[in-house]
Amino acid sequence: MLSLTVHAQTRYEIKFIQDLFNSDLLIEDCKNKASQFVIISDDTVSALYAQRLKNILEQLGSPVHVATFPPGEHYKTRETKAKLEEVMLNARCTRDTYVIALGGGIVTDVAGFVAATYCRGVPVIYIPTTLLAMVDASIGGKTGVNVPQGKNLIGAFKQPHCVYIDVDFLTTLPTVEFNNGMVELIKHALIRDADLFAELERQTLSLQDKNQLEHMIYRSCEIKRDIVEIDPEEKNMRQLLNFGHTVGHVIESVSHYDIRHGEAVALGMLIECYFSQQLGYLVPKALARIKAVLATYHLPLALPDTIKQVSWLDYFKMDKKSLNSQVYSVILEDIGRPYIAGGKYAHLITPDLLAEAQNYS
């Protein structure tokens, strides 16, 4: 079994297994820890396994509540997070509860912010769901709801006692849902690893290929755990996770969460390249291998003309990566190798060319 062990804040494991259901793992893990445990998933994934996860944890001898909400960004908010905590209080859960979330990157959000609060914090697993998920939402311990103003505006700060990924979670997924996660690992790959990036380019990654696509999971989050590790709260280097994200988290709220967050980010990535060309540092060679790796896993590489058609300053004035209403984005020099300058790993973008980046296509 691979695993890594990650030393933010606090100490915790990604451990990689196959057949979780099937293993004794859980259940070792799990023994004489808690009065009481909370699968919180969404509708959609709690039909497929959470049955089969409540079973396995009732052999501990603990009441196993399960607590829903519908699946989507539209559901990522703080109506979903007080109906949670109302399961919760009415089963009269304690402070040595256990919440264990069964899902995607939504879910992880969403399970991992009930789990900072509810008793002013109580342990909480993650078993992620989506490659999406598996790669990005699980490790790092943000956590948060979506607002009106913008998207994960209202969390906290939450490392997880442990994340399981089982790659057999992946066979239920929609390919669309695969390619949106592919973009974080991409990511990953932009801002740190040449050679991973290398090797997206040699092999298209697959569902049935289990064994390379467990092996790209752990790279890509050997790479987030070493960035976490230095900086768990994001007051430097950790900005270099946000490339993408600046640009694509505007765009989701824009299209009222109508786009993918994977299709945003790719979107978003390639805006933020942009960025990096018209600063003079990424060169366009770089910028046709980005796009033919994203072309791969069937990314948007335009922006749809319904975006370009709202403005966006207001939306990045109130992303919580503004710094007093001034834009910041990661740069990129070239592939695996982002640009920093006095220690800034975010640097000023101009309304200018902000209102530039707006037509890309």
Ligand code: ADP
The other form holds:
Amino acid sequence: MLSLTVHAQTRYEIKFIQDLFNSDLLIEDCKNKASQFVIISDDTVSALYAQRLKNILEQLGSPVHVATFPPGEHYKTRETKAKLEEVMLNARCTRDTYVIALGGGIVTDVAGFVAATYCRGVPVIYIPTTLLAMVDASIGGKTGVNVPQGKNLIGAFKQPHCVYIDVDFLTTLPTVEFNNGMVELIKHALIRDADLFAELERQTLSLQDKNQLEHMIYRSCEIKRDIVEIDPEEKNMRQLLNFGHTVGHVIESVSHYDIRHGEAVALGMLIECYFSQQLGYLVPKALARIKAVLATYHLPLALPDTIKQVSWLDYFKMDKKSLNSQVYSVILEDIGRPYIAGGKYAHLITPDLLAEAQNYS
Ligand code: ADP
Ligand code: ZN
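Got the form predicted on its own; any chance of the form predicted in complex with adenosine-5'-diphosphate (ADP) too?
Shown next: the complete complex, the earlier chain at its head.
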């Protein structure tokens, strides 16, 4: 079994295991650990997998509750968090309760946030069921909810107790969601690992080859792990992980989340590559290679008109990552090689360049 150790505030393992529910791993890891379990999931994932997980955990003899909410970014709210907390309060969950997040990034973000504040913090185990959550939410400790003013504006840092990555969950994941998750994996290659990118060019990842897929997810997690460990507080290097997100978050907000996170980040990466090119760093050939890989996963390559029509600057002002309303972006020198100057990993983008990029197509 592949396993990756993450040293965050606490040390935890990401365990790569296929067919998790037919293994004894969960039982062994959770034995005599919790007085109650609360599985937090969305309605779709819950219908597919929650009962099996509940049956497994019930073998341990502690009560197991399932608390769900409707899928989608629109339900990643403070109201949803409050409802989940009500379930836990009514079940008289105490500090020795384990929260188990079963689902995609939305579920892990909300469940992680619930776990961060319930009784001032209870352990949370992540069982990501989307590719995006496997490569992204497993590491970094970011949890939170959206508010009308913006995405993830209310949240907390919370490290999971353990993460189980089972690629078998992806067999039920719609292809469009799989492709959405590929974006973060491609992002990790672009900011840090030219070899991984070359592998992505050689081979289109799919469930046909689960071992290869698992291996690539592992490498992607390793890249994020290394960056987060060097810069846990996002003072410098961790800004690299925002590649595609500076612009991507604005695209998501403008579209009122009609555009999926991964798709918005794919467009964001292209715009940020455009900055890189206009500033004289990235050569057009590299941008063409990036577009080709994104195209393999049917990701959008041009901005929809609705996104072009509003002023991005107004949206940037609300983004918690923009300093004094100024826009900073990761700039690539080449695939796998970000431009770093004076210890800075993100660079000022002028309003003129920003306005020019809005017409990018
Ligand atoms: P992410 O933020 O990781 O992209 P979400 O939590 O928004 O993911 O999940 C994306 C969608 O996919 C949701 O509608 C969710 O219910 C659904 N989903 C998540 N995991 C699975 C799965 N393994 N099989 C089928 N549908 C899934
Ligand atoms: Zn992301």
